[in-house]
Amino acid sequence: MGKVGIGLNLEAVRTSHKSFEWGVQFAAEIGYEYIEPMVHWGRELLSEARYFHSVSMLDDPFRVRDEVEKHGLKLSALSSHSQASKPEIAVEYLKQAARFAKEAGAPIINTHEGHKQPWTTKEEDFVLIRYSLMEALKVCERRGIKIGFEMHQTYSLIPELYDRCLNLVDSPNLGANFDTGNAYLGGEDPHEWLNRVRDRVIHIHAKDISVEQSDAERGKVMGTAVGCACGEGVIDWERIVSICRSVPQDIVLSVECGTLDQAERSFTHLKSIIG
């Protein structure tokens, strides 16, 4: 059995207008073992002014590595979401993310297929997604970096089509970044779905969904940015952890919540289960 770790996706500090460095220290002080930063192309005002947690891939990757090591943390993955159905975005974005991840020390880069374009057919979309993944994986494989493909949009929220996405490229470096909250909001049982893809899972977004959000949005939206505190919603975390422990490799539960208080409560709840 693999080890189950607890990490924090730095989306938790987004609404607090804090920097990447602040977020790393915050996660360490709570007791998290891992973090999942977000990276982006180019430059923009908020990150440069240190009011936003995302890191530009034009920065030195050692900025990320050194800050994480200073606080005794590890990187579980990089949130490098680009739209795989748009190769003009995804190919170079993911290739750069793979190079950045290698130097920063992150083993996984996470992405998804993106929004459906009105001018393409379903079959055309799968060709575009395959092209993006194939080109990115050429860079990933040489560096030992994996792509975590997340269920988030048009096709990946349907289990059979998510399987198809995971099988578009025959590569050991392509796996599932399973998002418990997105799976639930898509109308599926996330526990059963996780068990279904357990052999492909390499990373998990630990996202809980409140009863209020469930009543308002389940079956009506394609994923959600963040959830409520783990343990305060509809997800059975003891069951999720049990499935993760049956996976032969180590798995990190990367908490995706919306506030600092939720990040603290999520850690307390998951820690009580994992030990």
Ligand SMILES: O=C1C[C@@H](O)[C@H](O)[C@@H](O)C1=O
Contents of the next structure:
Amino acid sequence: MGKVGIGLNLEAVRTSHKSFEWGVQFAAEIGYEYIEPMVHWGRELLSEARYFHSVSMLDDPFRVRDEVEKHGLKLSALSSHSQASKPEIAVEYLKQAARFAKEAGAPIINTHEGHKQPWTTKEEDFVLIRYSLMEALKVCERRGIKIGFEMHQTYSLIPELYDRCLNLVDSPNLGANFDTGNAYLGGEDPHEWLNRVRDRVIHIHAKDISVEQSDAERGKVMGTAVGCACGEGVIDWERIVSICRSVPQDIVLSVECGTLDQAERSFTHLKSIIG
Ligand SMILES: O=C1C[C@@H](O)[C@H](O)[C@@H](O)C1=O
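Next up, the form predicted in complex with the ligand. The previous block was the form predicted alone.
Entire complex below, previous chain first.
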């Protein structure tokens, strides 16, 4: 039986206009064991001014490693969401994220398929996604870094086609970053779907969906940025945790919620289940 950990995706501090460092301290004070920071290319005003939580991959990865260690936390993954169906975006972004993850101390880099180009065919899209994943995985494999591929858009929100994405490259370093909220909003039962891909899951985006959001968006959107507090929406977290416990792999539930209060309530709820 693998261990189930609780982490905070730093998107939780986005609406509070806080920095990476602030977010790490906040997560530690609540009691989280892991965090998932976001990384980006280049330089931009808000992160440099420390009003936004994302970290530039031009920074020293030890900025991340040191800060996380200082607060006794661990990195579950990097949020390095690029667009796998657009190799001109994904390949260099993911290669750099893998190198950055290695030095920062993150075992996984998370990404997804991206928005479909209107002019490509389905078969062409799978070649493009395969190309991006293959090139990135060559860099990941040398460094022991895994790619967590998430359900988010046109193909990956359909279980059979998500399987196809996960099988595009024969690599032990390619696994599923299962997003409970995106899976639900796509119209599927996330508990059954998680069970279906349990052997491929390496990381979870613990995203709950409120009844209001469900009524307004289920079946109409391709994923969502963040959800409500875990335990206040439609997801059955006891079931999710029990499926995670049935696989040998250690798995972190990385909470993806939108506010500081939701981050606190999510932790309390998940902790009461996980113990
Ligand atoms: O997994 C995800 C990562 C988030 O950073 C992003 O906003 C969201 O779309 C998502 O599903």
